[in-house]
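Just one chain is shown here, as structure tokens, and it is the form predicted on its own.
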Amino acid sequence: MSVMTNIKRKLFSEQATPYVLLLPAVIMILIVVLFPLIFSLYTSFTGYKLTRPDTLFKLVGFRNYVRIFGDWDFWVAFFRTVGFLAVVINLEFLLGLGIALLINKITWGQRTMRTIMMFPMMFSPILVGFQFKFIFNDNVGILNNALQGLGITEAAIPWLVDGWLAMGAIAFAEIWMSTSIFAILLLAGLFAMPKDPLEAAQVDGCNAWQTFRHITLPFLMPFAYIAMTIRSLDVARAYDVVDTMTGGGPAGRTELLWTLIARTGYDSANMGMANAMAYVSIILSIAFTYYFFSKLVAARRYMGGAL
């Protein structure tokens, strides 16, 4: 009897072992992930301001949900962003894939410029933003110097102050600062690509333009839809370098969906209306990830891969 009992304890040790050593991830992740985001979504359903305290006890149901849909700046903001994102994918994209295609063509220095390359993706965004803030900058800023000094311009360009201006200087900042994930992503695609394919277009006859878009381009999209699925996320989630350049200005303009929401619940105190607002865009970052990962599964699908 003693022997089964020594036998079953050791079993039941080796199996619980395991489960043992990750009950302190589980726990942190429990206190770092799961309890910020109970609490949020609980605060969502209430009147919670945070120069009230008492506030976080007082219920108020879905009320901030049915004010989110008819606060026009909110779905200003939310068109916006989905906009913004569009663009800023696609430029991103369309560079990362020339970047790629040229640094793939190389036969020397290769690693240096894949180092190089890299090197935008390494700096904080706060860093960036004010960065680009100072490069746009009406008096002082380096670009419109430039162009004062070289004549091109007389007065200077309001790069931050025009609202359309002000957009296209903060896709900038995240176009230098992020097309080097789309760079890589494809180059590691362009390693991977198997040459029997290249070699029997050429044999057939098929011109570089054709070869590129019936075998290179479909090779690579599986890769391409994995950075726009990172970088979907990224901006919709952008926050840093719109505040840093421009703070949502002027007169809201350049607002995205984190510093309408920022600017609620830390600027207005209205806490409880910012995590409803957050869980609403939400959607919008599961839209884009649905979307691309349908467009990562159809691209695998076209190449003959497994799902």
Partner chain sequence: MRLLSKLSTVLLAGATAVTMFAGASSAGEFDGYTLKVKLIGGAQYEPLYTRIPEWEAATGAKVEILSRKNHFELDREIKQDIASGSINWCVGSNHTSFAPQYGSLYIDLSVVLDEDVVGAISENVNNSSMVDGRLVQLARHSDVSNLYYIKSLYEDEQNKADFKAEYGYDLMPPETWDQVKDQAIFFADPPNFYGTQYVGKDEGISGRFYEMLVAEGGTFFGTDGKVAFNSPEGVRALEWFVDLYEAKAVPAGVPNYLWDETGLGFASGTVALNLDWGGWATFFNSADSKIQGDVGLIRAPKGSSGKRTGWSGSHSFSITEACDNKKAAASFVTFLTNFDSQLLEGRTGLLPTRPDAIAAVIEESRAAGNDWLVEVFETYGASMAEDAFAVPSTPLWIPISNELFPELQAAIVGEKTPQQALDDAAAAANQLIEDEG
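Could you drop in the structure for the form predicted together with the partner chain? We only have the form predicted on its own so far.
This part shows the chain on its own.
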């Protein structure tokens, strides 16, 4: 009885109040985030198949990981995803920056332009995938017909078959869909930018490029790194557009981590192996996130606390 009283007293004491208040949030996070993570980590050491729940208890040790480390196709998909991420994010940044700078100059109809700019984001990625799949179709696609009709080429260009062209087509779809995320965040940065440094630069005789390079761009970089962090997580998980346009093929030429993981986990029902792949691929997301956050911190330090 005295033990219970002691626990009650401690639970309702003033020092315990913050922890008690935090408890529901902590429990929710444990349930929503930590439990699935631990569960999926556990399954990566089993031969778990979705269609056979009894296999959940069939421990296979490090077999899934050993197979992944010796699987050439997995590592090709891994490094292809790294390359895809690097190219797509940089191009989205450059295009988003250009669009943001142009829209920032508009004095009439700016709101309308901002709304139009966001249209591609409103489409479901699957619809975007279908749209570009038919644009890039080699036989009945609009692009090849236009190129042949204009006399630019006589051949049917295999956009979605050749490895480089197919990755280019997928990157184009991805960039078309998501460049506006960069544009919006950078535009927000431009709106928040103080005018004084720009006016001071003009007084000091800086030309437009010098002003942009040494004042505008450093000011925008923290915004860019936030966008890059968000998009790197998105692109590292790119699935819908790739699956719709090429399904990771042909012959694995456009295979990215998540098309491979989804096919292994759902289509082949081999969830134990898929979770092991997912855990290895998380390294990629952590590395990119860490890199962009460290750049963000450096950029903010460079700005001397202006942001």
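Keep in mind the model is a prediction, meaning the values are calculated, not measured. Residue numbers count along the first chain shown, from 1.
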query = Is it the same rigid part for Val32 and Met177 between these two forms?
reply = no
